[in-house]
Amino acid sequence: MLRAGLIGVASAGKSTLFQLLTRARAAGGHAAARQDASVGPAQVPDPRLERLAELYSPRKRTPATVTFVDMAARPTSGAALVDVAPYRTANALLHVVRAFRDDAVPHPAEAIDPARDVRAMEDELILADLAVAERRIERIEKDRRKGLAKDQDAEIALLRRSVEALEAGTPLRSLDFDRAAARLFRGFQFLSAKPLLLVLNSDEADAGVAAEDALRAAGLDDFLERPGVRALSVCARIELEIAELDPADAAAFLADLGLRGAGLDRVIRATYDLLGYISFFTVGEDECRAWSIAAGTRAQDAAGEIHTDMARGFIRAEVVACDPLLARGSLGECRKNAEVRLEGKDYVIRDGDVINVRFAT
């Protein structure tokens, strides 16, 4: 399950964005006012699935999803995160950055300063990771003195490299690791190693301004050049209005503002892409479904996402790209035009593949 944690200072609009992303309507106060977290799935927008459903008229249409987790808000600029534990299970972090001005909703630090908030949050993630790394090193060295720690040279070297970077103020997502080190590294669930999406919550007047341009204007050029960091802009107030409109009126509203698509869809799609995931499809009269896999996944492993029996008994995958299937209108026509292939277990699934797995029971 893909999980993305929303972080940000109080009043940034984080909980409002969560409710909009997940189509939730909280009966009481915002999740940010509590010590726990709200969790909700959001459907990944994909026009290809919609068109496949039109082609097959299935009983069920199942899109890919991203689960968003709304954490307790950081109460004031410069304060520690309320609780970092729930963040560690997230695959990515979405930092909702306040750029809108509203006298009725004061900023905890009084002045609106996106650059200050972005850098302060990054510092907190780095400090939280530094504490984890130093505690782990201390534990290993203690076990070594007792003669209990064995074969942990690779781990201690990785931790010391991490500490060196963190002490220099470098987030761990900026470091490169070989495959073995990366596997070991994932076990620590470091916060500053997670991909980061900066979601600039802007004023209506700035709704059409690219997030990168706005953040560069705020003095965050260096931040945007870091690996694993992306940015986009939304205006939560406008999104609230759009959410209440029918599709035709919503499209006209967006066009008047010069926006291409709802900001919520862009946030969900950007999160999905940031995580390095792609979608493949299974189709039929019973169900048309989008499946989420990491880019580079082999056909046999992708079959296992559908059902473990398919991975165990994998024989071949019948594969056709989505675009020719939609253009031809049927698998039969694609076969006539040699657009359907039989692929083995080591075939690397491509985004948009429509597959039918042949397997032995």
Ligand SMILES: Nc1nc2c(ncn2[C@@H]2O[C@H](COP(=O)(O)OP(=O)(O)O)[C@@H](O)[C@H]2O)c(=O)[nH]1
Contents of the next structure:
Amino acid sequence: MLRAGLIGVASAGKSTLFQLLTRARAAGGHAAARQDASVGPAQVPDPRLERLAELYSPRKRTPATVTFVDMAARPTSGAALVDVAPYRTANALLHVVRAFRDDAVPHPAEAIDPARDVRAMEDELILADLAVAERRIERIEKDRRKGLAKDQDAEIALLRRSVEALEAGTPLRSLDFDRAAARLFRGFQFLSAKPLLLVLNSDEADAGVAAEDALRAAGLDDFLERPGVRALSVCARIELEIAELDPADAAAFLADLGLRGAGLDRVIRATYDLLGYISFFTVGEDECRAWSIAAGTRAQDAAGEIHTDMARGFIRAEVVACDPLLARGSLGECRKNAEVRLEGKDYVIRDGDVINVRFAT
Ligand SMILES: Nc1nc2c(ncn2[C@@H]2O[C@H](COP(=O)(O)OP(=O)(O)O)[C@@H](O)[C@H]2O)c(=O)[nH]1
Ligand SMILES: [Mg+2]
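Swap state to the form predicted together with the named molecule from the form predicted on its own:
Time for the whole complex; same chain goes first.
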């Protein structure tokens, strides 16, 4: 499941954004307070799922979800990351950057300076990772001295390479790995390795300015060139107010501000793009459901998202793109027109595929 962690200085608007993302469509009891972290699912808006549900009238309609994590900053600390542990398991980090001006909401560093905050946060992620990598190297070396060490040459090499990059101020998302190293590396859960979405929380007057343009103007051209970094603008507080209106009124207000679509849709879309995620569907009278996977996922691994048994006993997947299915109105009609294919385990799932897995138990 996709998890995205909200980070940023106190007053940036993290909790406001969290509420905007998770309240609108999550039905009931979403933002369960766990310790001082709020964890809440947001349903991924997808008109294709709505239309598939019209076709099947299923008992259950299940959209894909993204889980957002919002940590409460300790009141005494201006630090951007008070406790990174809940973010280690996130697939992506959303850095809410304070750009709005409001004397009633003081910034911990007083002056509003998005470029400073973006760079300071990157440094903080890098320092947190450096501490983790160095501790890990020490532990392995200690085990070695005691003669306890297993074969950890690959791990040590990877950690040393990471330390070298981090000491040079390079976030780990900028590094390239071969496949085996990438798998090992994922286990470390480094923060600076996670894709980063800069969410510029802007004044209403600047809502229509593309975030990338605003950040370039603030001197962050080099930063935006880094791999795994994207940016978008929100006006968290006013968008939260707008989200409480009738959908038709809300659309008009958003258009007036120069924002295209609701905050939830824009943030989810940007997060999907950043992570290279796509959706596929399963359909039936019981349930129509959307699933998110990384682009490039093979049919067998996609089946494993649904159920581990389906991956283990995978035989074939029956696949049809959702457009012809919606146009023809039934799988039977699609079959007549040879639009339903049987695909093997290595078939790479495409965005919008409707799949039916055949598997042996
Ligand atoms: N003027 C203005 N105030 C905002 C905006 N977003 C959030 N705030 C206010 O700023 C304060 C801090 O926001 P909050 O979401 O709690 O920030 P956090 O500390 O990052 O969680 C709250 O009083 C919000 O209502 C915004 O876009 N414009
Ligand atoms: Mg907060």
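Numbering follows the first chain given and starts at 1. The model shown is predicted, which means the values in this text are computed figures rather than measured ones. Note that the rigid core is defined as the largest set of C-alphas that superpose within 1.5 Å between two forms.
Cα displacement of residue 64 between the two forms reaching 2 Å, rigid core superposed | After core superposition, the displacement of the residue 64 C-alpha between the two forms stays below 2 Å, so no.
C-alpha of residue 315 off by 2 Å or more between the two forms on rigid core | After core superposition, the displacement of the residue 315 C-alpha between the two forms reaches the 2 Å mark, so yes.
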